[in-house]
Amino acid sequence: MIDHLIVLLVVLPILGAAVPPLASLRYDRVGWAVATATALGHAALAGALAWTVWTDGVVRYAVGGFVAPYGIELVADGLTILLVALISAVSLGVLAYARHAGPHENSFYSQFLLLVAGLSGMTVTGDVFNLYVFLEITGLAAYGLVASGPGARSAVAALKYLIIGTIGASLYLLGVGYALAATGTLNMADLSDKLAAAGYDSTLVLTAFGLIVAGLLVKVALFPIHTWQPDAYADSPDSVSAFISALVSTVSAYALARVLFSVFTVDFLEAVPIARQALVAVACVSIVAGSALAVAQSDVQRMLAYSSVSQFGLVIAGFAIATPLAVVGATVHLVGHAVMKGGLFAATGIIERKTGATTVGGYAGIAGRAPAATGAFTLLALAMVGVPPAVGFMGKWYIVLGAVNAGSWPVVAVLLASTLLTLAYFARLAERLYFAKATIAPEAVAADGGERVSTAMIVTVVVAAVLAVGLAAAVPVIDQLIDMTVFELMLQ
């Protein structure tokens, strides 16, 4: 079983994704168990392979016994336990937060595991055609669970997210095409080196860089391409905001930090300049844009939505430069902002079942009717912004000192003016909780709410809570688990 545990981390949810349809012919709400059984499997052989990969190293595993580069690799190193990890917790939070939360249907548990099966696949895959698969699977269950919402807003967000998904997607196989036509290879590791061989200035090499890193950048939702997001979040259940808004576009973002280290290889990004270029300068822009769209919001979830798209900005500027200390500063800030961003969707359910509100304006004075969420939506705010010794300032630290290590001020005044409007619309927030008058009576909420919340549910956002302040510790040990991968080679 040990030489099988990587491609087990995938074939263990699709099977328990198919449970749940079987059951449904006699029983009706078997799904979450079945989830959870699954959930707690996966996380279990996340923990062996992680454990395997820190004691022996680089896992490599041949599907089918067919030799890469012609059969289909798997590969496992030290950035990937992370993001299996990530996955594994996350799952299991959000089935914690669901158990109560809903949706209940056993339709819903089996595209959740489907979405658990295509990330995993995504983070270990050796193959950019498989990865296009695995972000196919990922994208029509995330499309299903969108569309799981009760309401026809919920449909109308899933179709947006199709379309522009699609489009996403279709842009990611093009650039795989081009690049099989320059290389007749899809494996990872045999495509960066005949890449180079190829030629950086390639004409089929440089479309196929475009065309994939804008097909990722799509599910990773930077502006101006980031239109499916706010939508997606915002108009789904709660417990599906905050899967999706913690996962999906951090597993986009790692993919593309895979293809643009393990493919395409730093060497790449020096040989043509003007690529590191225009990515550091979209990711420039969708910091500025995605802050100042947040800023602009009255419903809180709309907000948090925008604010993803100028924290994926981050991430991506720190990629993009490419030196050591912003490599290790986006992987910390994409960890952590999995977390913080995750836990600030479940607060914002909580604290819409407790009080009925969702704007603004309707948060003024509600602290006291929802204690442990506020609390732990506002320590994870602060967060977000980057108060130390929180996870997000950590990350926002590194990006800074590889940025002025590279000479990228321009980076370096974007994230300082970003800090200050997210401190802008949060601090907005924390002054509306703590110190305004009410807006929403206590008897206009329809429903008792300590009725409708469970203690699962804010045991998971207090989790998220200590979590995005207790990473910090950890960036040491993320930092050598970079140095552990393709990286280390990649950025000498």
Second form
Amino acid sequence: MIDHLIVLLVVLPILGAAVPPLASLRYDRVGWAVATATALGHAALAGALAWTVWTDGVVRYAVGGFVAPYGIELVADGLTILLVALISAVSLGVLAYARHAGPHENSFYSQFLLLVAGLSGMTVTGDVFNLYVFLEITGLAAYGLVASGPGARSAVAALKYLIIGTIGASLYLLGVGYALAATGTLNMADLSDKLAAAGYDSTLVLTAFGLIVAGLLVKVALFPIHTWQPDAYADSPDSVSAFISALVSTVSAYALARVLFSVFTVDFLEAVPIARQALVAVACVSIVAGSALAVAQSDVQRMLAYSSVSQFGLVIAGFAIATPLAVVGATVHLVGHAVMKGGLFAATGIIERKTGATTVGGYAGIAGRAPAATGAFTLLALAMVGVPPAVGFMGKWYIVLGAVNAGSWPVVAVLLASTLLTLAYFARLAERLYFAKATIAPEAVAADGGERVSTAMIVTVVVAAVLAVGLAAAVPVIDQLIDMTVFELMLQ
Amino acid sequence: MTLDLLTTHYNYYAVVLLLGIGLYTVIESRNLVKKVIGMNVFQTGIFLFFITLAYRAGGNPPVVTEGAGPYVSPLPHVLILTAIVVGVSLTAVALALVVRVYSEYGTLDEHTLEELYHD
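Same protein, different condition: the form predicted alone was shown, now please give the form predicted in complex with the partner chain.
Every component of the complex follows; first up is the chain already shown.
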């Protein structure tokens, strides 16, 4: 049992996902209970795996007993257990939120569990083709979840997401093909040796790098290939926006880090400086363009979506700089962003239910009508801007320190400018919430009946806000986890 | 040499052509169904790429018998079987979404949809 922990992380949610459709034959609303039981089991497995890795070091598992590099290998190291723990925690949080907020259909929870399975698979796999399969499982479940919204708008958003996401995953697959042609292997550890043997200046290796990175960047949603993301986040149900904004891009960015440091390794980045410069340049453009687009939005959820484009630029810039400090910073920001953005989307859902406000203009003067949600929203927004001591500050601080050490001054300038821009769009909202005159009359919502909000929804958002500050204390742990990861990083 | 490349690598030209046509259709076509078709053509280009990669002149199926080598690596074929399954599921989900969009808006034209949104 203990040997199979790592594969159970994927198997359990897939088995769980099969239960709600079968149960639909007799019972209508058992999806939530099944999903919660499965997510609790997943959390227990994640905890046990984390403990094993923490005490005994890296865990390697050969699926079906076929030894690597011929079979598929699953690998759990420091960064893996961090991401697995994040997936478990966010799923439980979203389930607590969705208990009341819905959707309530059994099929929704089936897709929810498939998404958990896909994300866990992407996190633990040590095989590049297996990563493609889990990327597509994650994608398929995410398209279905986005489409679970009430209107046909969500179907349009899901279709757009599906087409762009599929092109991204296909580019990744094409890159894997080039890597296979160059080396004849798909195992990540084996690839890193054989790619070096094939020569980093080989056309096959360079093309493989370009295609794989481009494909994953589509999934991460950096500018200018982010166009699927604002619609997908804004037009889906609140539980779904909170879930996918917290996890889908996050795990794709993790996969990119895995490809950079475990497959191509830092030797490649040093041998081919243009690859690294290109990645830094794309990340910097994304930081600036994402923030500028966020400032221009009038819909709060779309603003949050564009903010993700900018924040993921930061994370990718940290990974591209590739010094230990910058990678720790990028990882802290990756995890911190997941908690903060998930919490922000969940908070917008509560605010909309209580006050009917969805736009920046509508947020004026409504702080008193939903005090807990708006308070948590403001706290999360400030954490995202990077006000110390929140986790948003710690992540950006380490990335900037890493950039300074590496002498990447343009990155330092862009990072500092982006913080100002982030402040511009979040401070505007905070100011409206507390100091402006209300534009929506209170009775306008009361006439609709005003949807009820459960305590669990508010508790979820408040916990996210507390974590956004509290996680800053976990930075030394994350530092230690990166040390336990199979990464080869730049020397300072 | 150039002629040699032209005559022996025609599979790769087909790959490039399929990828190009697919991507162009996805970007350029205003019709949602045609976008899905373009997506399929793009993926087919990748399938052909992997299968071509696995070709080996004079190779035998990888069933080990005395003196039967050289063998063809079965790995790319297996990968593509998986990728085809993934492609079929994606097409199914895409078409389901197209049906829902059409029943709601009565159009499959991207520009008309945009106009409907702005009203």
